[in-house]
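Just one chain follows, in the form predicted alone, and it is written as structure tokens.
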Amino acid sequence: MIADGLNSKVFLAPMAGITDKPMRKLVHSFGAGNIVSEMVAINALSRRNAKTYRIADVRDEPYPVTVQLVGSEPKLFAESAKLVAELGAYSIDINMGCPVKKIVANKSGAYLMTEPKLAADIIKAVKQSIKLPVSVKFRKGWDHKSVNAVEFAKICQDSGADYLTIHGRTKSDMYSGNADWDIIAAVKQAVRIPVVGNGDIDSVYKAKEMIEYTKVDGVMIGRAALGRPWLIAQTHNYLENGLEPEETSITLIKQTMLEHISQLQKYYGEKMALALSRKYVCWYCKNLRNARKFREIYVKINNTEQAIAEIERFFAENGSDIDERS
């Protein structure tokens, strides 16, 4: 077991603007897997920013949610951790890996890998403020001239982290190139606490391959779950029970897409849900026949009724054909 109460080796990765409540509910509906929120900025949370507060509030979700915090001030981290615990978080993840410019510019995310003392102070502050499990997500290093994941992992461990998640790319890599599974293996070998591996897991087989290659205790899946929210549960079932995933049907894709839109509407309201749905339908229909034409039509629709009608038309036209060239 990676941490008390976490019953799966598989994690849905925190993704800003994606792993919101509608996405989390959908992923959970398919079965087992650990759910992580989109990142919550502690500066905004300390100001009780309404949008940020809502993101952090997971009290009405009937499954454990790890809430990820991002920032750079130990005191604010401690205060935010207390608040998030009150708002229903099952555990806290500290973001020390985000490579996005506006995050690192605020000395947050991957920037903290260049300030190990500050990183340690943050972890200690959070651990002292709450009794929940605390994890740290970080990268291979800032760039290829400063790969310090192993040393950083030891600092996280010594500062009280309960488990770690490492993405096998540097900050400078962003999301390009191949993830370095060797550095993930090195981190696993260097620490006593559980380690979760992240990077280039796009199937149940890749998940098993990473575990066998790196000896990590669990895996985290991010971009591969976009348009495939069932992948988390499929991976859990494959790792735990050897269950091969069934071929994805057109019917499942359509039903899931419509349910996702419905959940977006309940959470955000019709107007915002329609705007947000544009990115999701692109992911869902990725390998379907005439997907490109469908996307071009859908992104121009400004009426929910028309959007649903276009989805119905598209899937009626597709039948059960899949064209990998779309």
Ligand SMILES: Cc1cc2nc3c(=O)[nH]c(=O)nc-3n(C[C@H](O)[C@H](O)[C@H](O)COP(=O)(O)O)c2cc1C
The other form holds:
Amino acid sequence: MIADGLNSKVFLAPMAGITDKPMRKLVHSFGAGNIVSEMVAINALSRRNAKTYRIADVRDEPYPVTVQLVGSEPKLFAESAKLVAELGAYSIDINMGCPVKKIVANKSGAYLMTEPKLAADIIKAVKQSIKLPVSVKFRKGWDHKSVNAVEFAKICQDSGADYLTIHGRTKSDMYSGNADWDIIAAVKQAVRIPVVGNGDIDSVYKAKEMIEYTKVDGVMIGRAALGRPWLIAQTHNYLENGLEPEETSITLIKQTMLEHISQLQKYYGEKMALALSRKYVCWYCKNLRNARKFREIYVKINNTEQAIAEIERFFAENGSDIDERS
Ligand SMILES: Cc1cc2nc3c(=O)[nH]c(=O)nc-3n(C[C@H](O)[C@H](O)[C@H](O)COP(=O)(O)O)c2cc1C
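Would you mind giving the form predicted together with the named molecule, to go alongside the form predicted alone above?
Let's see the whole complex now, leading with the same chain.
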């Protein structure tokens, strides 16, 4: 077990603007897997910013959600951890890996890898404030001249982290190149607490490969779950029971897409849901024949009725004529 109550080896990665409540519900509907929220900015949360507060509130979700916090002040982290615990978080993850300019400029995210003392103070403050499991998600280092994941992992462990997630890229890499699985293996070897490996897992087989190569206790999947929310449960079933994933049917893609749009509407309202649905529809359609033409039509649509009609038409016309999805 990775941590108390987190019974799967497989995690849906936190992705800002993506792993929102609709996406989490959808991923959960396919079965087992641990689910991490989008990052929650503690500065905004402490001001009771309405949008941030809503992101942090997971009370109506009937499965354990790990809520990820991002910020830089230990005291504010402690207060925020208490608040998100009240708002239903099952465990708390501390973001020490985000490479986005706006975040690191605020001494948050991956910046904290350059200030291990501050990082340690944050972890200690969060641990003291709540009884929930606390994890830290970080990268290989700031850049290739300052790779410090192994030392950093030990600091996190000594500060009280219950488990760690390491993404095998530096902050400077952003998302380019290949994730370095050797650094993941080195981190796993250096600490006693469970380690979750992250970076470039795009199939159930790749997940197994990472576990075999790095010996990590769990795996985290991000981009590969875009348009494939069933991948988390599939990976769990493959790792736990050797269950081969079924070939993705066109019906599953269509039904999931429609369900996703319906969940977006319930949560965000019609106008915003339609805008947000554009990116998801593109991901669901990836590798389907005539997808490009369909996307061109879909992005111009400005009401839900028309959106549903176009989806129905697209699948009726292309339903039995698809490329195989990877
Ligand atoms: C659109 C997007 C948003 C992300 N947002 C977050 C975030 O809020 N917090 C975080 O720790 N990582 C975030 N990440 C990084 C992912 O959690 C993950 O570490 C990264 O995508 C590598 O895993 P993958 O190769 O499976 O995608 C984000 C990644 C993407 C693509």
